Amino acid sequence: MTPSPLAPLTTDALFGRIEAIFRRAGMNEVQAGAMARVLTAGERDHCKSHGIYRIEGTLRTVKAGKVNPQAVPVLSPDDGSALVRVDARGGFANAAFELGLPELAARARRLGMAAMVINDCTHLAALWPEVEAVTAHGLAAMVMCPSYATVAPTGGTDPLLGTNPFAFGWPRRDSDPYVFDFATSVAARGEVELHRRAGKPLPEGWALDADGNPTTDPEAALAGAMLPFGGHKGSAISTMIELLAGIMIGDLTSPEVLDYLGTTTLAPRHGELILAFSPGAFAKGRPGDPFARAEALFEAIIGQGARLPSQRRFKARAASVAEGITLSAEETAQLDRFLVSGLDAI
């Protein structure tokens, strides 16, 4: 029986509707499936920034033809490096991620370190799906990627920089593993888009408006630039993330995605870079297991009365397991109009 619009949807049901939405646009199953994968864990997760709210900015990107509904992703051959390519073929990262996963995760276990290279790949998603993947296997991750330029580096007033995500992961045993996901400027531009849609005031230093100013106004926020977070240390970051997942991979900066797209309202187009680390290669014929060692270093974060990343995200993962998903009556007419219009109706 098809749930009332405002009846709880459990996960595969809301993954149902995401990839019918992105198939009745013209994307294949490689490149659907994985889009409604990362989509509906962003909701599940009560990320609202990153869930269905990324429907329209993927279908947008499709119908500009920025982005190829219908890649196949390749990985190369393996040529006994630590070094795994996948060419997303201007395709969406997270099916060119889904690929090389399995192979990334054997050579770190063989050779105790791996990276992952992903080049020509739009990315619009949260990159905490990606980290807990690689964690799932035993391994510790890293992940990042370039967006395009919205960011004014420290000092400056004009946009150079993307928000640059950067992510971590280490595998628990007993537990959800420990994960951090964030972007390197004060906030996801996708949080000022929230807040431009609600009405609401941007918290101060967030974000300068196109003179260069400090302000509070999400619109003129989106005209001019966002801030890194933490000054200079968060654009010392940022400038980390392209010159690693950027230049080093061959790929795509932020100001050249943006010229590339002319625009900030399509999803950007660059690469990716992930790293994945074996704790036990790395700790070996060293004393204590690293897996237990880390175990007492949460446990005294958390005796202090400290709240570990992420844990806000695993209890509303869990509820939304339990409970279902509640979409708003304005939220499931949209899914519905997509699925309807498909293309048209953006």
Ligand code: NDP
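Positions refer to the first chain, counted from 1. Worth saying up front: this structure is predicted, and the values here are computed from it rather than measured. Basically, rigid core = biggest C-alpha set you can superpose within 1.5 Å across the two forms. First, how it differs from the form predicted together with the ligand.
When the rigid core is held fixed, the Cα atom of Thr265 travels less than 2 angstroms between the two forms. Annotation: Cα of Ile274 displaced by less than 2 Å between the two forms, core superposition. Put the two forms on the same core and the Cα of Ser81 is off by less than 2 Å between the two forms.
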Given for the second form:
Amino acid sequence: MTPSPLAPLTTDALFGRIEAIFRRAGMNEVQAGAMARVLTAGERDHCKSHGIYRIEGTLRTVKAGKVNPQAVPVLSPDDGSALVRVDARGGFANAAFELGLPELAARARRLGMAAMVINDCTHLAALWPEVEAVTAHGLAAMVMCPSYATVAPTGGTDPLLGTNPFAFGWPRRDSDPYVFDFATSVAARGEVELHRRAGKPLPEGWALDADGNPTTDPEAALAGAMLPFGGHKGSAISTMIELLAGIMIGDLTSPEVLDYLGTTTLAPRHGELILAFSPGAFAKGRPGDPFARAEALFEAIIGQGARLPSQRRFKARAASVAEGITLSAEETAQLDRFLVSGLDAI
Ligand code: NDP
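Following the display of the form predicted alone, present the structure of the form predicted together with the ligand.
In what comes next, the whole complex appears, and the chain from above leads the way.
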């Protein structure tokens, strides 16, 4: 019996649908597979802002010619250093990441720590799939990348920094890793857009208007600047990301990304930095097992009634695996349209 379109989908079935859409839009196997994997994971983990919602932006960026749908990323030869370099060749970051991950893990195990530098990539996904993939090798991870200039530095008024996501992961032996992943702006830009569509005012402290005055009007905020989280602290972390994952790796900073694209409606093109650490190597010769000590810390956090970041996501994942992923009628119709019409649907 053919399942009804609204019956829950397995993750494999959803992956197959998304991959087919990307192949229909002219993406090669490497690009379509990597992007379908990451967006399926977003939908499975109930991260709606980074699930199938991102298909449209992916296709729009392909159609605009701002990402290479046929790119085959290239891994530089091992020079014996801790740097693993991947040239994304203008394709999506996720395909480049998948290529470089085994080498990053091997070198971090060999050297204690290693870094993957991805250049010339487009990144529109969440970062947690990448930190989680590194933790699956028993390594701790940090991932960061710029975005486009939409955030004013604390004390300033003009968009300069990106929403610059930052993610961290710690491997755990008997459970899901400890993972956090967030934008360094007070809220993701998509949240402002959602408030605009719903006709709802923004909470105080999210944004400035084009004259640099605080605003709760989403329209004025989109024409002005968003603010970093945590005042001067988030502003400094966001600046660090511009330095490390933009300037240091010889790639675009958020203002340069905006100059290149000329719009925030397409996915940003820049570089990405992924750091991997071997806790065992760092803790060698010191008292205590780092993994056991980490568990004691996590237990103390949970013991107070607090939750660990990503716990919501892992719970959602377990539910999706057990019960399937249910899309709305509108979402299903949109996927069908993308599959039939390809880039003409955009
Ligand atoms: P959120 O504020 O939604 O969540 C941030 C993190 O905090 C998550 O790991 C979340 O875990 C955790 N968390 C939330 N509430 C709690 C709580 N009460 N206690 C403990 N932990 C908690 O993230 P953002 O809106 O800032 O970012 C959303 C996504 O956008 C990220 O995945 C980021 O990578 C992505 N992004 C991507 C960009 C790009 O250019 N590629 C640009 C900017 C953002 P949980 O999921 O379990 O709730």
